[in-house]
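The chain that follows stands alone, in the form predicted on its own, written as structure tokens.
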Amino acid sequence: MTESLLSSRISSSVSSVSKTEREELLAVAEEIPDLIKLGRGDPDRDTPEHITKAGIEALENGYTHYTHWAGMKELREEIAKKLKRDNELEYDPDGEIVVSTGVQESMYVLFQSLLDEGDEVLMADPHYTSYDAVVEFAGGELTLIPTSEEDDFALQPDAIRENLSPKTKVLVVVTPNNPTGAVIPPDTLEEIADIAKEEDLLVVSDEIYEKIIYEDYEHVSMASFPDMYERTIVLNGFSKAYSMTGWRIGYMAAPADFIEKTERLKHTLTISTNHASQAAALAALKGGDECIEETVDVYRERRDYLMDALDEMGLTYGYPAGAMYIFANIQPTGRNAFEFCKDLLTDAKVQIFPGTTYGNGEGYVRISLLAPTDQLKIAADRMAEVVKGYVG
């Protein structure tokens, strides 16, 4: 097929976007019938009904508007009083707070107003892979930090010490941690910020996974140890602990000065947040957490089943503190990630996503936890005889 004038006259930092592993397995599992979706970050649990009942009232009333770029001011304040009760934070939702078009739009508007062309960001590896796409767009490079599953994963302040550079100016933590499922214990990311002060770095918290964490693991966000305050940018929103990735409604933090200074680039991509989702997002955040223990309970449920199957198959993992994934690991089976994944789809109709579409994961898979119980363990029996076929 001939190249289209359009497409020879893109820019470079567009062209260089290649198709993914995950493009192409997910172009395959389309023409597979009765697949089992144990692959994408979405969760199968519907939005609580008095959010989406929220909405759409919202919606009958004439929520159909722009809202001040921020966002609605009752959400802001709304949002201000969780990061005090569950963050210890103080924010003035007046001038520290942005509601955006999900997390990403903050992720994007944040590098752009950060990154000059070479700086550089550090963060832990396996990863959210759309930090490469944001940071390369902003012309800043993106420096990859190696993590351990005998660490369960967790970033470590040696690791970090051992990449910085002159160039050094962003480190990002995210914790609950996806791939992964990591949480970094309070006393690590105490070093973490001592580090971050020492070098004087600024810090991206991304603490989206927060409300879904297991055990008497602890969630604890950058910005509440001394003196951090005035270099983190918290991140966090709905999508996954309300079930609310259509919904597309995230939020930002920082001092008023630097949000102040994103306002033209927020107001160019979006002029303002979708109107009724703000007001669901405000339903969801005056409605409680009895919900969101609810999802926890039965993502807790799933974990351990599917780690109980793991075990039985021979396969280890990261222990999976937080998040809804595991990230297994299937170096026994003798296959890479990619042909591991391709064979289940294929073979067995499970779908789940090689550990290379997380940076350097190569020799792992990440199962998301995002079926039913029972579909679940169909999906943990067919994978046990793919296993099988492989180790005996």
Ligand code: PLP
Second form
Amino acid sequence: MTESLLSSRISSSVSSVSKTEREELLAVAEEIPDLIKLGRGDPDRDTPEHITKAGIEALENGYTHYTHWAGMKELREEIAKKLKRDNELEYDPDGEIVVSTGVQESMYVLFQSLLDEGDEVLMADPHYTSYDAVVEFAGGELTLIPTSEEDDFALQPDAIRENLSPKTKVLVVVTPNNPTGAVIPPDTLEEIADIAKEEDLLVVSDEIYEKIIYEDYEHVSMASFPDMYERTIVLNGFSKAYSMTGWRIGYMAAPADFIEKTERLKHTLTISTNHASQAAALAALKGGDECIEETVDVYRERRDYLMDALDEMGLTYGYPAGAMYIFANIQPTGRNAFEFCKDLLTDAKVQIFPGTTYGNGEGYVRISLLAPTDQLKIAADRMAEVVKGYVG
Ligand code: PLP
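Please give the corresponding structure for the form predicted together with the ligand, as opposed to the form predicted on its own shown earlier.
Full assembly next; the chain just shown is listed first.
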């Protein structure tokens, strides 16, 4: 096929983007009937009824307009209350909180607002790779800090120090983590905060999985440590905790004079976030955490089942203390991560993603917990058969 005129004139920032292994696997998956999908980070559970109802009622009652660029005042006030209640953070709803089209939009806005050409951003690897794109589009360089199965893939303070350079400007902390399920313990987070202060780093604290923790410890926000408020941008959203990925709603919180400077960019991208989704998010925050607890109980059962199944297959993994994934070591099979995922897809009709989709994750695969429990159990049986085929 000859290339179109428009394609031939594509900008240099876009032309560098090539098709990923993940996209190739998604394309193969489209041809496979009865596939069990443990790939994407998209909850299989419905949005809780009281939230959906609030969204429908909002549409029926004229919530069909632009809002303030930073979101409905009532929602910002409720977010401020949540940040106080859950995270001991004080943010002014009038000026320090921006409601965005998913956390994803906030990520784009904040890196465009923070980075100059060549500025470096540090983050743990394996990682959520949208950070590659938002940093690259802003002219920055992402430096990945290796984590290991031995440490359950938790970011280690010493490793941050080893990867610092004079150009390091921002540290991204994602806990609980996608794709590894790692949770950084509060005392380690405090050490990381100390490094940020010593080295004058800004911190992007992605807390989208904060409510999905399976162990006894409470999530602690990076912004809550002494003197961290001024150098931290908190990201959080509704997609994961409330199974609301398709509503596209999240937010960022940061000091007012920074937020003020992001207005033009946010306004240019989306003017304001979907009105009815904002009403639904308000109902989510007002409705309490019970629905989240139910979801976490379901995910915990699935996680425990899968961990047992992997143990039986003789495969190890980083302990998934949070989020909705298990990052499993498939090296005993002798297959590389992509080959293993392709085999599983075509031979066993189970979709998972190679660790290489998330940076330097060769030898690992990410299994999401996001299929109905009965299907997830079938998927584990099928995977066991495939693994048996390699390791005997
Ligand atoms: N941050 C992390 C770590 C994620 O895993 C995701 C989605 O998978 C996002 C942000 C984006 O979430 P949202 O749906 O709010 O845009």
